[in-house]
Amino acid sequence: MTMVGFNISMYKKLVLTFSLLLVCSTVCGQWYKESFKVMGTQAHVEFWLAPEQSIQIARVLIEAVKDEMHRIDKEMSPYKVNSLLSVINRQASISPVKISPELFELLKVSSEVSKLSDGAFDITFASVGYKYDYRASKRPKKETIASALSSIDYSAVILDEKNLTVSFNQAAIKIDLGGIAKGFAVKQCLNILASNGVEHALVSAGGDTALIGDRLGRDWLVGIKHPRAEHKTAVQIPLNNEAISTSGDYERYFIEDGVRYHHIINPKTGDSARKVVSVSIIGKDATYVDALSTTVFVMGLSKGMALIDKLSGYEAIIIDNQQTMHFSKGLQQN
């Protein structure tokens, strides 16, 4: 049987190429990657191992990353009735709830960002946010929002560091860590890889990505999704040893009478924030960049960029309602 377009010369080239790939895999090490669903989004892990490390080690590390993501989701998901977060929402207004040290620290960070942003970031947005159903294209009435708005108050979340408990001083309060938990999960997974000697890695979950090192002599290229084109990238950013988080109004939304209702709620109004359509924050700490991307989205272009420009070590890319891209001062200088 003759293969169309194939000859012995091509065969020799293929054999040589395959041999070189085998040599490189043995001598140069190898990339390993896997994508999976968790925390209501697509997650991805990718890393390089030296030649003396086996595929079995890679599999153990991939499973460790997946297990960590699922563990955090199990603890912090507002959609799982037995999660620690759900227990808090049911009981913290009645009596203090004992929580894990890591969840306590995450609540502390959330409070810090709330104070920094004068409430633009507020995990108690869920007091109104849970009344939205984006899959069913349903939103609460204005009267319902107005009556629940007083329950959006980060200062009503009481943290007791000595006893590691959290309580609410209002009965109707609910919290949601959707603006910070994925960044925290990505950071935790990156720490697992780094503690096991991985020097080049990427971990992502939805719009949150964190990196160890570079991509073997080249920067990682992280794409920022085009906010109005499903399969297009607005821009690619070269990064290494950093984290980036993107918040956009295209992730969970519905449109009613020409108005877009999406999951990033302005704590001041109980309605979707609409001053911009996409915010990406770059920095070293994946937890903070996640929280800051939500914060700046709510604050809008002028106030949000002013906040980032005064924070050392953080940069922003904001796409406004006219789909114009704006860069923080540090990125303009590069």
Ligand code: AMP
Given for the second form:
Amino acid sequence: MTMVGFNISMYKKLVLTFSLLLVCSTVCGQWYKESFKVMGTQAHVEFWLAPEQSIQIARVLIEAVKDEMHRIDKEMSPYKVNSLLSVINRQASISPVKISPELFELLKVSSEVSKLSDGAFDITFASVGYKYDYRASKRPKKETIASALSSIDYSAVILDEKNLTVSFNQAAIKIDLGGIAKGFAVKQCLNILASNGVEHALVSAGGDTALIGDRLGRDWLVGIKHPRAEHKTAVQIPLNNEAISTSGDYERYFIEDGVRYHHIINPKTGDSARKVVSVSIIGKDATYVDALSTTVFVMGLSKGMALIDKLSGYEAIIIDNQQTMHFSKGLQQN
Ligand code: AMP
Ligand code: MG
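The form predicted in complex with the ligand, contrasted with the form predicted alone above:
Below, the chain from earlier opens the complete complex, with every other chain and molecule after it.
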């Protein structure tokens, strides 16, 4: 007896394929992957282990990656009242707050990118940014923004390298690391995998992806979301050994009277940045790549592209308001 649409020769083929897969997984090594939720977004880890490495090692590495992401979230989340970030926001305008070396480093990088971009990237955007509630479609009144705007000022964040402390020299300052923390997190996770001998890996959190090596002789293909079609990809970028970060106005937003209010704030106005709709930055360092995608989003096409073209080791793909895609010099074919 044979099943409908299924005959013995198909069965033999299936058995053969399955056996080949089994032999290959022991002789050729294996891919391992897992997706999970963290930092209010979807994260993913995928890596290849050589044949002599067991599934137990893979499990340990996956757990280490998940733990690291959750650890960083616990330290840097603005939504957790006991996170170090929340403590800073409550205390730093009263007295210096002792912080971890990694958070100190991240605040230093933030300040560096603020200076580089003339304040387009500014973690004190939160002084106004926290007055928006995208889920509830709520935004601050014009007068509220106007009175809080002077508290967006990265130079008011004082870092004391010797004592490893941060303080604010203004009372109403708030900071938020949403524009840089996911890049830092994927970089940390990649370091964990690399220091355990992994040679082919991808770690992502939301729009931030970091890669070790290639996909066994082929490039990884990282998709950039279509900014106006939720489940579509605008373009796939072949990459290896690099990081890519995408900032888009479709991640957290609401529309009121035809105007899109979204989570990337222009520090000069306290309003959402609306010069472009999507910015992807490619480069070696996932932390900088993340900060720069937010930065270029605020700066817009001409100023943002000019910044990337002058920085060595970074490339950009910008989708403008008319949904035209623009590439930095290093990505253009001659
Ligand atoms: P990303 O998706 O990496 O562009 O990050 C967006 C997040 O960056 C927002 O949800 C905010 O937490 C944060 N952010 C918004 N505007 C700015 C800004 N001008 N400078 C730094 N961080 C920002
Ligand atoms: Mg970013």
